[in-house]
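The form predicted on its own is given below as one chain in structure tokens.
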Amino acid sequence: MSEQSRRPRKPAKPYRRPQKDPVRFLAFEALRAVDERDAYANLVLPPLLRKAREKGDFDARDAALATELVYGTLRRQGTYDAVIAACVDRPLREVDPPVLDVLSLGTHQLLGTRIPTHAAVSSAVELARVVLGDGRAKFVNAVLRKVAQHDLDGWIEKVAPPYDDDPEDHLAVVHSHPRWVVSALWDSLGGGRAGIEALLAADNERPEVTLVARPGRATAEELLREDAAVPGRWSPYAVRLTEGGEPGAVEAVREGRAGVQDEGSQLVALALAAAPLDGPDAKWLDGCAGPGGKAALLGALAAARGATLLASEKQPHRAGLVAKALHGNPGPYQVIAADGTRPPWRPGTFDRVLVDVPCTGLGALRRRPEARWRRRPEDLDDFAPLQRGLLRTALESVRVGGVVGYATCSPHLAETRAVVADVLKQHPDTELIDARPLLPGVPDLGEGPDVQLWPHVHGTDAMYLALIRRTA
């Protein structure tokens, strides 16, 4: 018998069972939700932190890193997966779904957050284990470890086309947009490389929360008393909440009494209640109020001047929303389930009509950063006639010397300037009026006479207001 043969094996390690981090766990369940039921992060994570809180599970820091690790992933996805498929030998399109979250959030950890290399590698592994088993979290181990030579600068230089080359596809993997939205963001801003570069910054930037107090209902000097509250930057009725501030703490908001809602979209009401009327100004309709937002405002800005908002949403569900945002409105209101297409109004009936129609969303990449990846370019043909038949039955249902509002939540041409320079060549009597001079105090609006605003030139959503009078 040989001396090698003689010597005692050494005892195999005992395995261990892998250990379930409550925070990565939570973030992985978030991104599966996204991915699986094409649900939205703003709407899956609250729910999965307020579980959490309540099972004892989650403090607030716990919290904020979950909410940051989700964010960050789905901002990000377009420069992770770029870089990951620098670190794997198989297209991404074969890698599992459930592999490739994981990858993302352990790609994350090392490169868009300060937390250590070996702790992002090990907790990434460790979630693996628990979620994929043990032979997957050797792959993601060994993926992770390439990924951990570099940082994103590093990793950017290596796997985006120099900007000289092909500046769009450069700007798409740099900043984590799809290529044709960079291209249509980029017509819709005009200008040089600066201004595009600092509109996608902008749609990666966490947005702070931003409060609206109801006239009649709360005051901004109320909400300003709450802790790291400070005044918003255009409207009279804005409040922001930094330093991560939760509007679920803020008794106006429990109450109904104040709600979220991003200044641009403020912004497009009070356009809206100022612009200047010829006659009567007693019948206001919200014609897609739905979750209802700006219906609340619009409601309660029509009371205090003896008006009347009818709001209409085609959804009964969200119909629902708007009903419980309008629930205490200080002046008559109804709330209705309608076609705004097919409306059952006469027409002619109201003097302010507001249409903030359904679109691709571009204009809330910040607060949606998913969306950016479901949208297709196709989607504009399937919104554009119903963008079309919106703003027609608006102008219908407005009286003569009235006014309609045409809002969307999309810089993207095709669904601002076109649609209403479309729909007005059909409606000679009517014209447009310059939105600039009711946003007082709000800079760089452009040539007019509509508006479209900026994330990174105003803070808010890219919010779309045209304003246009039925003159005949």
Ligand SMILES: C[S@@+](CC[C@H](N)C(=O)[O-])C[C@H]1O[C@@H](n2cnc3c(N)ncnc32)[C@H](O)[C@@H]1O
Given for the second form:
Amino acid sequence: MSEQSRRPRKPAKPYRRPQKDPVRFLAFEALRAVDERDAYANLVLPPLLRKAREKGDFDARDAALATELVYGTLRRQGTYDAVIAACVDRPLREVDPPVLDVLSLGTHQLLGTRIPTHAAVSSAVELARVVLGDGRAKFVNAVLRKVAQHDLDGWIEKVAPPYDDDPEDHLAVVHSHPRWVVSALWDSLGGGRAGIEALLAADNERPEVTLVARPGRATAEELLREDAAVPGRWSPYAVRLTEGGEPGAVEAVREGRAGVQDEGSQLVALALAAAPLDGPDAKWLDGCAGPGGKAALLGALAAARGATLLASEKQPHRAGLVAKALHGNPGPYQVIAADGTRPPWRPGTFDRVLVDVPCTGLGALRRRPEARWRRRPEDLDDFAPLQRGLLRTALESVRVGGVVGYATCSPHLAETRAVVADVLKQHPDTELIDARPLLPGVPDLGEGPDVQLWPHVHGTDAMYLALIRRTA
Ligand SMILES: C[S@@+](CC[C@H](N)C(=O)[O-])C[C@H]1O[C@@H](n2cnc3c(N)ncnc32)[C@H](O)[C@@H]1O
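Please supply the coordinates for the form predicted together with this ligand, as a counterpart to the form predicted on its own shown previously.
Full complex below, order starting with the chain above.
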């Protein structure tokens, strides 16, 4: 072959080693752990961030970005899955989970952050080269280029069914909740479109950190001296840490005189403590105490009144956490590991009893970004007998004239009103107390006598509380 007849050859692109971006790599590792090992993001992330800081890979801004990427990707997974499904030519279940995690992370950067399009795509492709290899990185590149063709609103218009055709499906895609959860929340909330939209949107917001000043040990005034601290909305013991506030940096928290506790949980303890009693007020029980947030507040309130608290928890390691939370309580208390449905104490022992029962946690979706995708409607059937059993024994544990608080961090009617109604039917010797006047200044608590708090109305988790007096 003569020199002239040869086509000039394009010079081969020199191979470039993929660059590992520590923030995206850490976010990917966290997503894999959540996906593969059913880990919880709020437990997986802190040790990964600590390790990255110790290695010198990360500063505070990197840590904030990695946290945002993980939480945002998990919260918005429902919407992003619908978008990604529209950009790939096979069902999502046939896409390898690690590939899907990189695609979701890239989609969140494109549709849910202000990261410029070019940087969002190239950082995701670079991550794909590191963790998946060059071949699959090309696939990621092709899909994300399609995702980048519209913004979030544009995609929602394309992939969500119209509200009028199917309101629940529409809201499920727009606000990234499983359809059955949308349905259940709407049943409990009632009302029209505006309320449920506000609630679902609130579930996608990052909650502020709220502290509790444990009475007799710390004061709200002391906590308010911290940077970025503002007063709570409803509880006199609550202080909110706005953007950037670090609970670990607060001395009273480090010393256990204050703790991190949502205001909804504080209100549950305060309402139970404020319920009127006939006769003595000396013995209090928290029958499902682990990890001890409400027990620590109840213990401090009981101490101020000269009452004692028994904090009981089935799981021994969680009973250990309760003991830690109550350490230094200003009055007498005891912590035991016991099954609340087969209690070691005698019936009629207590004046006030709290049972904050295990539940689906659908009222705390703001805090646990992956929880909504893990929960199944069948979980309600698993919890139902335990919730009824715990309420039944709580009613047997309180003396005549004493009060039981039944609480859940779920607003699902099957875990709230249905449990209370079923159990009270078998206990004609009880009456519901109106809990609303016991939370003065807190608006929109429902039609009573029980109370339901809401993230979009009260800024709290969706805690439920029914107060029941034993009458005979
Ligand atoms: C919703 S959590 C309670 C949260 C706690 N009140 C707080 O504010 O920190 C429910 C607790 O009940 C415990 N539990 C589950 N089954 C129980 C049983 N049969 N008896 C007593 N506690 C039980 C769980 O281990 C869990 O720690």
